[in-house]
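Take a look at this single chain in structure tokens; it is the form predicted on its own.
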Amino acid sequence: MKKPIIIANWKMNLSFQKTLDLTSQVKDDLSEIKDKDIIVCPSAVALSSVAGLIKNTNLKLGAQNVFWEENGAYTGETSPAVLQEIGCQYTIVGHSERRKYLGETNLMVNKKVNICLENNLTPILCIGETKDERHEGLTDNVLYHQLKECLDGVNIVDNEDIVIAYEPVWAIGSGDIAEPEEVARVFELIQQVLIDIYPLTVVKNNVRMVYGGSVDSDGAVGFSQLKLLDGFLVGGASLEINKFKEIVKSL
């Protein structure tokens, strides 16, 4: 069985005091937690100081971001060997939010699941449908190209493990969440098109499928009995410690 794991992406919405604040929060009420991986990531300027206060916990730390070279002239970016190097073990790609903002496209992310791989890096790989795509019934098309086009060339060996992320993106931020039902449904078309790519035992024991998309703790209960759900992304509740541990418990 995968161990579940449950991450907590606090994008740009805390201060560099109140990151730390939450992280001593989680730190002590969920460090001891040895069956799931839970993961931290804070926003870029406060990921050495959250290594620190996570050090030596069965915690998790990730990265919100990471450019797809090691180094070079690439203002604003961050090297994949600089975040392994301060101890980040995962690291978020292909994030709606950056795919609609900063005009991320699938051969980007292709290139920073690659590197991430090359520098010991988990991605934690986001893919979603858009409100307009889900309407006109384009859902398994989108996550299908998505999936093949970020993971073209991509390879996973032993050692190696990836997150498939589900984040419907009519669904992130807005309260709206997808029936389980669904959920379930767009699980088996992601495992089927992991098939297609890579070998049963890879994806049995190297790729853990997460739902992300306005996760609450009520929610998170719904979830937890999916056969293929190994975990959650979650975004504004886990900013509150008592509904993140919720959360936690649910898996």
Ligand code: PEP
Contents of the next structure:
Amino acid sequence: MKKPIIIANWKMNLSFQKTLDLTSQVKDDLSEIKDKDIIVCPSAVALSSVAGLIKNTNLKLGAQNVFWEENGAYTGETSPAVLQEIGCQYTIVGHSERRKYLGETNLMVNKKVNICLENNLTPILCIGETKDERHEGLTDNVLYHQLKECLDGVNIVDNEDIVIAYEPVWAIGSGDIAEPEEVARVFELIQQVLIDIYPLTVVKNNVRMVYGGSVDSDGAVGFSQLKLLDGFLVGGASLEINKFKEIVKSL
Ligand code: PEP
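Output the structure of the form predicted together with phosphoenolpyruvate (PEP); the preceding block shows the form predicted on its own.
Expanding to the full complex; the earlier chain stays at the top.
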């Protein structure tokens, strides 16, 4: 197993003050952990304050989104260079909620992955099939195309990392967690696609694979034996410090 990674996606769930409070709880309880990467992803408005709170701890900062240019006339967007400047090390890209509500396409996600790497940000690339696609037996096809298109022309060199988050859309926020056996099968598929694109050393050393979708403290335990699993992307359960702690412990 590579260094485990647990990503807390707080989405747009918390007020500014509650974001700071939760950051302090995570800091009190988890910032001593060195053998796992724990990434907190607050909403954009809280990023620099959270950066200040977790400075000089083992916790790491992630953004929930980024734009595909560094600067310019792009009203309302967030620059990858500025994210890096304020202390972000990771960025979620292509989350299904952004694909659904903001019309993000694989092409946009592809540009975001590229600009992240150019700015020393590790992209957390989210892929996953919808409920309908699953029922129509299209899961593998959807994932294949998402990976191929989002990683098209993306070069990963020695010191660069990428995280692939398999997040079945039907599992996100639904309480309906995927079966570990199915996730294991999907991870094999993802690994195979990655091996088609990148040298084996890159796949082995520079790519981590996580599962996301209704992970809670009980559910996480069932995944701990999966050979290819490097961690979790956690939404709802990351808002409760005790649940989040249990998930971190499960790995
Ligand atoms: C997510 O939104 O990335 C997620 C995994 O959410 P939840 O854990 O709430 O399903």
